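Just one chain is shown here, as structure tokens, and it is the form predicted on its own.
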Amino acid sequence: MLETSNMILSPFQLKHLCLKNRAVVAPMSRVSTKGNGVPTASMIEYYKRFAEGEFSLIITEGTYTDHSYSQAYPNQPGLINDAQLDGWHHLVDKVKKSGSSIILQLMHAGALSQHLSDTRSASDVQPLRAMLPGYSQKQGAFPKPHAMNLEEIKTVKLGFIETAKRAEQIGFDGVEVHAANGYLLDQFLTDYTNRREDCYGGNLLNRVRLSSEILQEIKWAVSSEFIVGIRLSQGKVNDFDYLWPGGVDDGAVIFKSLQQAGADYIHFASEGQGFDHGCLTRGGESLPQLASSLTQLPVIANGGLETVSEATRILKNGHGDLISLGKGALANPDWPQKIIQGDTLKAFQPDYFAEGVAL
């Protein structure tokens, strides 16, 4: 075993979970159901590969949380009815029997839906840029959303809470609230997509309020052992280069609010152009490192960390306690095994997206 891999392969305690290493599968949208939101046999095999490859923790693709406005893509999975619950139950059972823990990511698309024509968001702001290729037949500009009223916000919260309760019922180890990448909760958090003048708009503490309330209310609804984490990012799928305008000052407000709401971990996303591009402020400060020092919560780092040297740098320098891989995991579903054995890692190729996302 290479000396530099020792940190990656060391165990970690995430609440009640005794993780055998620091390797986590990042949530990746796959749109591979048959349109009914029910997990398929191929999805079960997809997730089992990571468990058999010795990833200690798997975070699922974003899963929609209500019938109203949450669904992002036509073939996205949900967890809002009995058929979907049964499908996920079977999947969870297979993954856990293969040796990994598994957390369900809860997602509301908001304005960035490629499934709905009538969408809702924090405010009626036209989303930037165009829909993602490969995720739906709909392409071009996103529809301009309507601003959510308070009753619709209550529906959003209830969807997250009820889906979390279903996830615990069928054996998931926890849920991750998706407040990253430009989707609904990030639309509330972001200055230019939130022009509200009520308690959910204006200053940053108000803009993070919905995420904090969802965390807190899920915590009230589930058992004390059930993990409730949150995913954050600066960049978005339709605005990769966005950075929090207040840098570490913004981070301090956001991280402390989420800690006080009861978050069990913070997962900082940086898809696209790597950790430094998405996780550092304009001044070069590390937001995951700040989250760790301010809150003492476990932090999951993300963004091009598939090489042993880069993953070790992040762990050694306190940018994260765990490493989540997206493209690196697709290319190497047995990434931890390869590190243990000193095998060569495969480079990511676009055709690894062929199963589930036809880019």
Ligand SMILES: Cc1cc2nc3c(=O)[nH]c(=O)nc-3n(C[C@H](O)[C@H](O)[C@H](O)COP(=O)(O)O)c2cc1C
Given for the second form:
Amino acid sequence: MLETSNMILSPFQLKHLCLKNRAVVAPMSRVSTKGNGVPTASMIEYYKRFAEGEFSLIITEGTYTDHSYSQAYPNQPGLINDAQLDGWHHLVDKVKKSGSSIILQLMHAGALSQHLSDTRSASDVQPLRAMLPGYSQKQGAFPKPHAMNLEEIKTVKLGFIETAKRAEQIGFDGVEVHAANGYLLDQFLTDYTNRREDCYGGNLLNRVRLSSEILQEIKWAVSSEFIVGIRLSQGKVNDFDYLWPGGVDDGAVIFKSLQQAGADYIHFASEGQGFDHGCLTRGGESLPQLASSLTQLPVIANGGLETVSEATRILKNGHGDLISLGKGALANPDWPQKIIQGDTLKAFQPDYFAEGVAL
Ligand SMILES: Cc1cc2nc3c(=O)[nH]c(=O)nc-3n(C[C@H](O)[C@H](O)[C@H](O)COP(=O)(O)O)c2cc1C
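The structure above corresponds to the form predicted on its own; please provide the structure of the form predicted in complex with the ligand.
First the chain shown before, then all remaining chains and molecules of the complex.
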């Protein structure tokens, strides 16, 4: 058995990438562009800190994918035009030179946009709760979305595919399709936000169809080395306590479908209240562990895993091959280095949200 910290520090092969340890930076929206969606010099410094701190892999903040309805927040980055392409190119070069691999998260906000007033979703269902503080001046209830027609769904798919191609062109190691946390693809997946009666609604296989088609069509459009992962979750930013109603049965349908579509990894998110709250079913079964055993795909686990004991518990018990840190990485951009040196970890404080944002 590996010694505790050695487990976190052991290498892992993710397709062609030889990752030097199991520590991944979780995607975190930082709403730091100047409104044009172009990555800034401050964002380069922000991402470089994680690379210099020895994280083996960084997954970027959710990045919008089309001009139509995808953008979530006013200062969110995009990758849909040449200026944004140049900005990301520069950032990717710097991060890779600092020693980390980097994957771009592709995000469509759907009904949870805090940027648009006229939104699109799977169905015209009023989103629960309210907009997130700190991401835009728009606050209060989300607008009621319009249900997407098939033409609009085509536009969504094209946006994901073209953005993935651009990401490969400028040196990203891969892309992660954001199907978690209540955003568009999760709106299609979730029973109460998807009331469609066409091939994208009804049973679970239909509800996961859009995510599967997007994965498959990205895979067709990029080279075989380019990594195409997917992020899932039970909870949502506007519904933290939601659990998949069918538990492991739902997990089996979703994971198998995404595997057949060609996913290179599954990233299971638990926003808010930690791994056990977000990653276990009502019956206490681990969905990331199920994803791993059913598909044999690499799995990234997430949710309050910044202590050595939690990270080790997850890796040791087969809940994930890699662990991703959100708030723990904001507090400790050099988290892996601290583990190597046996240094004390800083606890997360709310003002760490400010670092790297709008600098
Ligand atoms: C400031 C902030 C922004 C986030 N933005 C994203 C995002 O763009 N995409 C995403 O999939 N998750 C996002 N998340 C969720 C995190 O990736 C992660 O799942 C969550 O923070 C739980 O992990 P932790 O306990 O290690 O912080 C965000 C979280 C934070 C704190």
